[in-house]
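Consider the single chain below, provided in structure tokens and representing the form predicted on its own.
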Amino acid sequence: MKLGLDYLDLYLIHWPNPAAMRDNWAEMNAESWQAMEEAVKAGKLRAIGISNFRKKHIDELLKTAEIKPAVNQNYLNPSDMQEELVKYNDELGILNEAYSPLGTGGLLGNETVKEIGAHYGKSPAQVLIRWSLQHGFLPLPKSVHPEYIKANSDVFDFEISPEDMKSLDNLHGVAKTAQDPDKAEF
């Protein structure tokens, strides 16, 4: 393996329907998935998953897949909960991984998030990461600052109350929302 590793823990198909492959996205995903399944069988990958897949993309992939995706990594945060997709992933036993759990930074300055953070003695980022965990999501916050990386893991010593969770859940649309993979020019 060119990475100098014996195996990878997780490997994903990043986008279900790239603009350059719109005419045959399902076939391309099936071929990619088959190659990934072969890598799992060869011991090169421990788990395989998907990212930004919606229900129709998952359904199409499952028509030919031998191995079910372990993870569906999506844009999930209080501003965009993608409730139907989360429920569908749960029904299939696919872990919901939340990339941009901080709303691409757009929720860090939100007054509700800041007030809830002050109540628990936590930063807005810690509140948003904890919110993800309490929803059963695996949060994937991004940071390049060592102090933020350390603080992002300091979220297991408190629990957000049901009332505060509801306040956070009601922030739909206050920050960026997920792109539709069938329309994005990616």
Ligand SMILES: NC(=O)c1ccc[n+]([C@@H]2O[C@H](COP(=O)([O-])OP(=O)(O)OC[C@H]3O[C@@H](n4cnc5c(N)ncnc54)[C@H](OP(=O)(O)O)[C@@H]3O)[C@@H](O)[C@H]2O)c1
Second form
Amino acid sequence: MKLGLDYLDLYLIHWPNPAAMRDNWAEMNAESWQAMEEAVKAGKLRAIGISNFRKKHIDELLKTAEIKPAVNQNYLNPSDMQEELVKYNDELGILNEAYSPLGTGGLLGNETVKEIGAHYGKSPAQVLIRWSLQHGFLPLPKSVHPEYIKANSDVFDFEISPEDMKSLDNLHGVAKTAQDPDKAEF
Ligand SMILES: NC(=O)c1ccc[n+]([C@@H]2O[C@H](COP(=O)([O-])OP(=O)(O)OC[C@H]3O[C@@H](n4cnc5c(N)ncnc54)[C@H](OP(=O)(O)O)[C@@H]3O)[C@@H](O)[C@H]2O)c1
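Please supply the coordinates for the form predicted in complex with the ligand, as a counterpart to the form predicted on its own shown previously.
Everything in the complex follows now, all chains and molecules, and the chain you saw is the first one.
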């Protein structure tokens, strides 16, 4: 393998239908998935998943998939909870992986998030990561700062109350919302 590794833990289809494949996305995904399944069988991939797939893309993939996706990685945070998609992934037993759990930083300055953080003695980033975990998501925060990376994993010594979870759930639209995968320009 060119990466110099014997295997990868998780490998995803990033986008269900980039512009170049918009006419035949279902067939292209089916072919990619088959190749990924072969890589699983060959021991090169431990798990395979999808990203930015909505219901119709998942349904189409499942028509030919032998291995069910382990995760569906989506833009998920209090600014966009994508409830229907989350529920559908749950029903299928596909883990909801949450990319941009901090709203690409856009939620860190939000007053509600800051107030709730102050209440628990935690940073806004820690509140958002904990919120994600309490919803059953697998949060995928990014930072280039070692101290932030360490702090972002220090979220297992507090629990956000149901009232505070509700306040955070009500932040729809305060930062970016999810992009429609069928309309992306790339
Ligand atoms: N599958 C997809 O289509 C897709 C799309 C978008 C993103 N992703 C992945 O999701 C991951 C995260 O997404 P993201 O980068 O958009 O957003 P994010 O994790 O929600 O936010 C990242 C921003 O928050 C800052 N930050 C992180 N921890 C912090 C802390 N403790 N205190 C203060 N600031 C903090 C980072 O700054 P610094 O880096 O300067 O610390 C960065 O500006 C990435 O690994 C990315 O590859 C996947």
